[in-house]
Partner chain sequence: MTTIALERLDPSSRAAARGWSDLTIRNVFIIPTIVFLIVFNIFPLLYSLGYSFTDFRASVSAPANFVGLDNYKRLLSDPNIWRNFTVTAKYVIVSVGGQMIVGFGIALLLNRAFPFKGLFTTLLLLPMMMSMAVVGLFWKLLYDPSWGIINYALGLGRFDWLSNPDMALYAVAITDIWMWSPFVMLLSLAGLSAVPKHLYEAAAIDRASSWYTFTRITLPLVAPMLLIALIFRTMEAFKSFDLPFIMSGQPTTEVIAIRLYKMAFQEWQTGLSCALAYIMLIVVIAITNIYIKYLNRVKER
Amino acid sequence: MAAVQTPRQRIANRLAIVAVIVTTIIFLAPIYWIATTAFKPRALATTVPPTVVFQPEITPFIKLFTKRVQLTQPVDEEVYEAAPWWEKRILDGGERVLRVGDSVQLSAYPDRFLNSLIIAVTSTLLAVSMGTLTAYGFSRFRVPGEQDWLFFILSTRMLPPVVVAIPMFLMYRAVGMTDTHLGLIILYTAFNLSFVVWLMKGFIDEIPREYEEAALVDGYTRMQAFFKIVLPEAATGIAATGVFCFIIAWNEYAFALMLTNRDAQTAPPFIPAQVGSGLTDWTTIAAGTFLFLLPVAIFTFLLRNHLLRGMSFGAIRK
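Generate the single chain structure for that sequence, in the form predicted on its own.
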């Protein structure tokens, strides 16, 4: 039979449910605002109180992917009628699309988005692979000064990024690595490495050593036992760690703003710089942010089962 709850327990449960609902609303409110603003007409983006019911449009996304300038004179009626439907939306907003001959000039957003993808994926793969090997070494072997080394690795995360931003910029400028993909990849890999080592060490510690010892008795080498025994057992932990590393690298703003300006610039510093008709275009910024959120959401959704198992891995101890 189920235990009968006392009035105090029922009240506590209801308060807990209310707290969860309120917390969820607080965390989802910015995402809701971004998603709705991305489809709003520009005139409704900053209304007070906010406009909830409106006719959705894709003009912000058209602006996001095209280069535009403000109109200095009215457009001829013949030119307006000959323009494609999507360009008419730009003209109605007091801007025109830049062209080179008959070709429309695209904005830098696709390149910045691709830069973010390349840098985040590469740095995540490097950090997870190197950090997992390091964590395995700390977990399975006696390392002189192990606790000191682990503390030293953790200490690299004790300072906020802004504290080391200027020294990093001076060093990168001295070696010619500013505005390069390699520079950000190395930086993000180093930044996430300590996180991976500590997290993966906890996961590997929970894998019984007897599995590897049995494999070694059967003739496996240490590396074969690692790849065929330890990695499959730690797959959920690796997936959870990879998700967190990808999110950190994907959303990083300060170093990307300071160390890049064109060739290797990622999307976070580029999105807030969107300006239209002389003013900040919040609908275009929201459209860029909305698209920027999709890869992380999709990546997390695809790995949701591994993520949930990885977060609870080792929770039940012998």
Given for the second form:
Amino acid sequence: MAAVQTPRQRIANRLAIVAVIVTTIIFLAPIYWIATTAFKPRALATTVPPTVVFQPEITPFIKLFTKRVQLTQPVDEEVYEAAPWWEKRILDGGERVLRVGDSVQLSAYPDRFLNSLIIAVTSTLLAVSMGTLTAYGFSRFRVPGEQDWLFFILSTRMLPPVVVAIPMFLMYRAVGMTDTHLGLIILYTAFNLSFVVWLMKGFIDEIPREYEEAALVDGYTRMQAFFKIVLPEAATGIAATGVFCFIIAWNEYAFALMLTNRDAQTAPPFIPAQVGSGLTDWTTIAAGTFLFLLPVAIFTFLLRNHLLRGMSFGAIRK
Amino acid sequence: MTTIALERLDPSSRAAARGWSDLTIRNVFIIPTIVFLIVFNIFPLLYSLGYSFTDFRASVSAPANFVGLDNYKRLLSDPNIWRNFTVTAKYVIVSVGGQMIVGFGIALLLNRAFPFKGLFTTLLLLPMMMSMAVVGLFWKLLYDPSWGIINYALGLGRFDWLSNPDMALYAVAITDIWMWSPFVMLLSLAGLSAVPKHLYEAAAIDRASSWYTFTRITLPLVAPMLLIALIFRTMEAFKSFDLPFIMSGQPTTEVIAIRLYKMAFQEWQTGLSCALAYIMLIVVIAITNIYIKYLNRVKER
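The structure above corresponds to the form predicted on its own; please provide the structure of the form predicted together with the partner chain.
Shown next: the complete complex, the earlier chain at its head.
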């Protein structure tokens, strides 16, 4: 663009910026809507016309974490007065909290959320550590048929999950590994491994070989040079790759749907399954969705400068 | 420093003196990954290749009988499977086409200096980072015919999106466009920012029309990035499962991956589903090949 703008260009520029703002608002509207629904009183979630202005409340989150049943008759005044503040919110909604003895029964949500966390974190650690070593191997040493091996590694990533899930299901069933954390961890590690190799190879290629060679001259072994010189230099790349892997594993749906059903079920297949017919409580579902999306939104901002690189498997660098 | 290191080690072994040899390190670093991928990706595929020639059903204990190519013949002559492929093709064309137009359009708008440009760009990229399953779920809420915000905002009354067989595919595709246009935008922006500024300056001096500048300078130089986005999104859209599965149960949105899922995990026609998986795999491998070849070519520049 020329430094001096004609009046016509200036107007075009202003219009483009207005268009950007409008587009951003349209693109964010669905996210805004689900986020606000998570704080709505239940009665206002499905009104016609839709409710935009309301007094936000955290009742949907209280409901999200507790196991509840419908009240068959009104509770006694003393019981209501004795209940803690959060329980009153549930009683107000015509439900009561289930208890075993004195302890409140939790819903399945925290459990599924924890499963997601365990599986995503473990598979990320495994994939990043294995993949970084492999990337270093491909970056620094002569590998016979290097391009073919890298091609092979990337092609495993492109397999449709449903296609892999059928034989994996049969194999896991044979060894009793369906619906286990380990089963999903292995699959997510394999799924992310090729991604890590490609991304990290790019990052390691950028570290000058001279650094290691100087260290080798100084008497470091190759391993010491790798751990003390290359890894610290690659730290940003490793962190970005790790966050990407976490998001991918955190979001994954198809494998989790087909290979788990309860004990190791993650949040993505669990949350949509809460939508029943008729009496669906959208505020609670929105609350679950909101909590599930929050880490991804935060990580997206942390990753903002690496998104292009990550989404193109390290092929496009900025 | 070298002498100190040598003193502590067995002097008879040179490899020990310098730690592992490069060859050992290379093998220890690379082979586990290759083995892992073969065991958990390639071996399962061979396993299902075997089953694709049988009438095995995972729900019964009866042994599998070898049926030769019958499964493949049956699938390829089944009009319903062809209908699934047609639905998939339609979905790919509508959603990828939409993403290319919307994504490239936004990139053109963003390709100028203005305050908070980085913030706007990151905000626009949010949808593609989210879980498809959860996105599908909350778009169902937005699409609700009686109280959904979309019908209200567009003044469509009680327009039926997802349970209307003619509309459902487009409704799912719109969600997919919302989610993945940012991806096309991201790649387009990279392409646009790489166009040398002096070309535009030269065009301005020559008083070239903006249309001429766009078609003769911008478009040809961004084309490689657009092509990468196009092939990648085509490949992903062909494999689509999450969004159409969660959003709609209509036969008009039954893409091939959903048919495969139902065949394998609801009808338990394991042998037949393995054959269908292979048919799908061949198409995916073909698109992947084109994609990786092209990615490598762009990378070399």
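Keep in mind that this is a model prediction, so the values were computed, not measured. Numbering follows the first chain given and starts at 1. For clarity, a rigid core is taken as the largest C-alpha set superposing within 1.5 Å between two forms.
Shown in the overlay between the two forms, fitted on the rigid core, is a CA shift at Ala83 of 2 Å or greater. Annotation for Gln105: C-alpha shift of 2 angstroms or more between the two forms, rigid core superposed. In this overlay on the rigid core, Leu133 has a C-alpha that sits less than 2 Å away from its partner position between the two forms.
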